[in-house]
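The data below hold one chain only, encoded as structure tokens and taken in the form predicted on its own.
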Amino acid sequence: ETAVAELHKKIKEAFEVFDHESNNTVDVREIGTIIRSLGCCPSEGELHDLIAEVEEEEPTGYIRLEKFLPVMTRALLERRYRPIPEDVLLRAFEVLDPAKRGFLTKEELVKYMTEEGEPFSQEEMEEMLSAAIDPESNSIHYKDYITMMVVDDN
């Protein structure tokens, strides 16, 4: 019971940061940021589904705390949208690097991230490149990048 009360407090605090009118609503475009600030890493598809669950019957562009709170509490209690563990990330990069060089070129990274699976947007790609690419070699040394990503989340 106290765990749920603690979660409610954390969720409300995260929500209030974006509740600029102080009327228990936030712009729907802030929901992803709020969820990520709570340590969750949903895919775009999962985020879309969660928003659909908390939106009004007639979407207004705003999400109400009273609808968001129970859905987000359940997601946290069920430990949904957990970050991917370091070893799994490493294996994913190694699949993209069959020659086992320990790095991917910028071109390879852009190709994989924009043409495979759930493609990155231009903005997401630029954000990743600015953090991941070593400007001298114009490549990503993925072990270093993973270490940096995992440390940043804790």
Second form
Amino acid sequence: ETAVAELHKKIKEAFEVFDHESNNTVDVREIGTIIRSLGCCPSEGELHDLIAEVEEEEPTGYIRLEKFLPVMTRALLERRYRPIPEDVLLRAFEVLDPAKRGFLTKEELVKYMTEEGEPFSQEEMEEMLSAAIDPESNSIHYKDYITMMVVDDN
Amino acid sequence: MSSLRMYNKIWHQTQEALNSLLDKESQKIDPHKSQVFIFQMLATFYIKYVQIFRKLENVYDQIVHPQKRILIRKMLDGVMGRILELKNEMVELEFTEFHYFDDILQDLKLAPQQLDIPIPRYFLKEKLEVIKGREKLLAQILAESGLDTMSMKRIVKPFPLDEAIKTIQISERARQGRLRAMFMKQIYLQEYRVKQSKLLSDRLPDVAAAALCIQKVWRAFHQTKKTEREREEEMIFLGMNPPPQFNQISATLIQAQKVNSVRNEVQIKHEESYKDAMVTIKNDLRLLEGPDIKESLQDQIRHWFIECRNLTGAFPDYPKVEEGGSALIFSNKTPQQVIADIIASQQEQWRRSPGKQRTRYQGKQRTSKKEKGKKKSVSFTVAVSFAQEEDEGWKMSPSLFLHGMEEGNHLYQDIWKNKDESWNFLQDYDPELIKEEKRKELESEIRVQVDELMRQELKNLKLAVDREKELPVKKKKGKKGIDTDTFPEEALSHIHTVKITLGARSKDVSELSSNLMSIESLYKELVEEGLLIQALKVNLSDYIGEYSYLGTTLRQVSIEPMPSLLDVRQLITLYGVLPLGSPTVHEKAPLVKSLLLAGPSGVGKKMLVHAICTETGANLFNLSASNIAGKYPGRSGLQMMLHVVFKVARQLQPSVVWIGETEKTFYKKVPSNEKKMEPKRLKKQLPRILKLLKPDDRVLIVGTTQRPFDAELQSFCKVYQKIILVPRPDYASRYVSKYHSILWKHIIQRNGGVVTNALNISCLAKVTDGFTQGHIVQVVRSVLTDRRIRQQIHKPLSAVEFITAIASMDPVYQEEEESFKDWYAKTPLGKKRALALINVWMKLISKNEVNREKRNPRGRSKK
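I have the form predicted on its own already, so could you send the form predicted in complex with its partner chain?
Next comes the full complex, this chain leading.
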């Protein structure tokens, strides 16, 4: 019971940040940010599914808290969208770096991230590059970068 | 360096104690005393020897005098062996591997901790380089064959590219999302604050109120801090919390450790200078005293010739080299005596050297005695059943170590006890002793030369005086003997790893070198096949536990207590570590070739195996059914594999051959899903191998099993000489919580965790009763990731983290433990014990009845 109450509080707090009009609604494009700020790591596909669930029958472009709160609480209780642990991430990077050099070049990273999987938008790619690329070598030392990608507990 | 004197003093004291103990041992015991009495006596000896052992070990580690060390080492090995022998006696007396000494400890005023058998530090110290070299080799082979990385990769499932990319994208999007949310939140909060301050600023600013507010908060803060501190002090004062420096190692301790290591360096230096001195002093002696010795020897022998001729009318025959040359004639005798001997023997038997016969005869007598002794002990162990014992009375089987220890003791009494060492402040070697020793050596060397000369002279004399023809003396044989003695030794110093086997069976040098070559390659092959594995670095002392304080009491009311963890640890030390570490002990002490550790999963059986290896620097071979499945197929393949394994194990001893899940090797019925593995492949071969292991092969077979009930009891128990039940960590409920908290603390700290007040260990301990060490380790490892360890500074560990993790595991239930006990009762030793117990009961009952009848001849009495 208390756990649920606490989750509600957390979700509300995260929601309020984006509720610019203070009328318990947020822009649908912010939903991803809210979910992620709660320590979840959904894929784009999963995100779409979730949004579809909380949207009004006739999409207004806004999501209401009453709809969002129960769905999100359930997701958190079921521990959906668990963060990806450090070692799995490391292995993922190592797959992209079969020679085990310990880094990826900027070009390699851009190619993989924008052409495969759920491709990054240009904006997303730029933000990643700005955080990940070591300007001197123009490459990403993924071992260091992983620590930034992992979710801190709480 | 006054502590040098202290260690000397300890040594002297220990020797005195040993002396009186040996005295007591030599006293005759009445064989018809009761079993309890005999056990008490054995146990007292045992405990006293353990005390001496502990002291000697310490002294040996720290004394720097090289010659003293030689003697101490001898004594140390002797005491170790004697301890094992006594243990064996006790096992045979009580038919159980576990003995409880609580009452004796009380009598002797010793703490249970003092019963702990230390592992001599010289085991590792003296082999440090060999072990390091081997470890390096092993790591290298593993790296070359890519086995270590391969095995890791094999565990993880393949990771396709697109999934990898998706994973990264998810994480990266999450990161960006979090970042943005944080950013937005800051903006939001800022706006919120602006709004709030706007609301506030509407009110009139009141300086006094503001000041009051700050004061209020500060006072509260200050007071809480103060109270907290006072409370902490109070707790320390009451003894509820440890004082702050409690866990810090004091400077004096650190200093002492430093001194210890310095002393170890001095030890090595002294050892070297001692070795140098052995050579130089000998050379000096040769130069200074050699000619004198030679002359006096020659004079002596000439004198003998002439005397002989005067008395018997003929020159004597010169003793042959194999018989010791002229030394034979003069050993501890004046020439006159020798001549008298000769005359006497001449009268009985012509042309026989008297000394030879005597020595031979004596030798024979001794060996036959020994044989007899052995036979006796064997027949004793085999034939004695409980009933028989009563008739025959109890006898201590003969010891192979007492003699050596007595010798050492005499040596000590003669040389060291009253030695004036005021000149030798640094405790370097004593040149006089070396001289004495070397003088003898030199004499015998010179004697060989002199013999050669004198033989010639005698021949000439005979030619000249008697015109007798002398048979040519064979000397080839003797020379060869010397050669084979010295030559391999040279080779040995290069390759110490194979020292013992080589020394024991000096073979042709060429064959040896080819052997060595192949050993290297065999070693490599075994590593690559995964049969020879790297032992984990765990010390036996990491297997922590508490003593069973109630053992004797429980047994008196005939409840068989579950062995305590420390009892198990001791047995491992006794049966595993000590014999593997010391060749002398292994050769002479009651031989244990195989050991079975049985217990529920996760109680630390495998850890114990690794600990044995770590403590002795042994190789670890893995012959578990699952590990050898599919390797070296077929009957000949199997034989070949075993041959190779045991060859390498023997040559690079000490070695441990581990058979995990060993019940599979002895399955009553092979489960259908494991048929492919052919788990029973080893079964027929094992007894044969055990027979082949000789006392000088320091190889121990260790089996571990979780389900001994699945194995065929008979063949199983035949292969495993000693069976040790490894209990789960609660044995006496009173100590559960204490034990567990120690365990938790230890394991958390080992894995890099910091135990703070925020972590309620005793709560953890209570909750996790029934879980094994393995469970706890697993949980701690899963919680304490690198990341979590780094976070500790901000966020101390809490009990909840561990409890959620452990909740998903199954504890060991009482029933499972009982099933192990039941099984153990069916093993030979268990059966004997049960029988003995029944007998004791019967006796008690009948005695009671007799007493009752005496007291109350009419029969029934009130209760």
